[in-house]
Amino acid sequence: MYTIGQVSQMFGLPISTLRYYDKEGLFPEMARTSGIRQFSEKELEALRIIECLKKSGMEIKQIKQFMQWCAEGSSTYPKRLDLFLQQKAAVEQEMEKLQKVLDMLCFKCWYYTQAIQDGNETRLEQMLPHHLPPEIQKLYDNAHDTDQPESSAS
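May I have this chain by itself in the form predicted alone?
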């Protein structure tokens, strides 16, 4: 069993957040000793799932619904699976967006490293947009693969 302070440190969460989760009913079977919350492995696992769902963009209201489905038993397995499939798809979509951002940052790091070595951008401008080294071309292409108009600012 763990105290709220220990759990706060373990998860890097404020004690007030853990109290809020408890108040919202996210730890329905939590034991108390003289009114003091006692977190078991079951609550820790619930907290891992809660934090995962929060980080995936889910709101507490939806997380509460998930926890309710868990309490209802195996008949809600299809609902729970659907919820996780939806969140997985949302995270994958966000990761694709972030990969484009990372590719642009990597491309620009390479670009300006080369510009510093050359003392100007002349050679680089001649390489754009289709004559870059293969590994840099991949970064450039992914970073510029968008439906929005491209900016020509270097």
Second form
There are 2 protein chains.
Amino acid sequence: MYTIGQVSQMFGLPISTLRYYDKEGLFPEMARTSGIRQFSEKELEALRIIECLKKSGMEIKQIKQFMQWCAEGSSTYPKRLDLFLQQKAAVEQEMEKLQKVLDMLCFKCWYYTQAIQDGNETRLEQMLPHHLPPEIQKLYDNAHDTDQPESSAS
Amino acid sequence: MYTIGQVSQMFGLPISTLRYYDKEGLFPEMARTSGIRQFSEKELEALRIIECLKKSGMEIKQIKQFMQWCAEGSSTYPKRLDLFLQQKAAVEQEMEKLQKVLDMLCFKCWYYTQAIQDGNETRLEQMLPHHLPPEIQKLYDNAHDTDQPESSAS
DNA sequence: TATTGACCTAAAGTTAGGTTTAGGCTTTAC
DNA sequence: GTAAAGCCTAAACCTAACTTTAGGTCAATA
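Form predicted together with the DNA structure, per the form predicted alone context:
And the full complex, kicking off with our chain again.
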């Protein structure tokens, strides 16, 4: 069993954040002795999951839902599996987007390296939409191939 | 030249957001005719960069700084290059963190698939910290190897 | 002529995820 | 016995990034 101060140290989270999570219902089964929170191994694992789900883009309210399912027992295994499958897909999509962002950033790094060498952007502007060096063209095209919410058809 | 409504359509962004970006100084050189904003190719590329930098975790204020450097001319090429190098490193780090998140999610998917088959978690709890199947153990270890802000030494 | 649609501004409102403040208990060190 | 540490609550406050509201201009269409 750990106090809130110990858990704060272990996870590098402010005490106020831990209390906030508790108030939001993220530790539905946490014990108390004369008002003082008792973090057990169960709450530590919950905290690991909370950090994971937060980074995966999930909101506190949905995480609360999950923690309640955990408290409800084995009948909610399928719901919990679904949730993790969903978040897995969401993170995979997020990583694809970040790869595109990275391509844009790499392109810009190349671009400004050239601009510094040339002292201006005239040569670059001439190469611009389609006459870049092959490797750079790939980055540029990937970064600029907008996957907009198309209106398409008709 | 495009109107704000056209740009809103093209990028799938609300008009209010475009006006907000303008008010925050993200289009320092945008033209107007009798009060009406004229988005040129320059502003469209700016918008692509804005979306990229935002996804890379940068705040509006910092993006404004960058846009001002662009308006200042060739003397700011080195600053702009630095900024992109920095953001590139930030995104690479973010992707590493997301990979860890993904490992945790994959582990949990496996875990609940097993739990559903077994009907309970007793078998899983016995395997738990170190006796998981090799592939799963990797995921678990990677997800649980906390890179906390250690106090270390002494 | 009047009404519709697309643009404009300034200012107030919203939301999530915390953080801070103010006041209070309880236990251990001097 | 008193004061410093560590715990508690409720409620107010904060920030970023938008969004909404209220009121106004202007051009083209019915």
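For clarity, a rigid core is taken as the largest C-alpha set superposing within 1.5 Å between two forms. All of these numbers come straight from a predicted model, not from anything done at the bench. Positions refer to the first chain, counted from 1.
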| property | result |
| --- | --- |
| Identified hinge, 113, 66, 95, 82, relative rotation of rigid parts between these two forms | 95 |
| Estimated from C-alpha overlays, the smaller rigid part's rotation between these two forms in whole degrees | 23 |
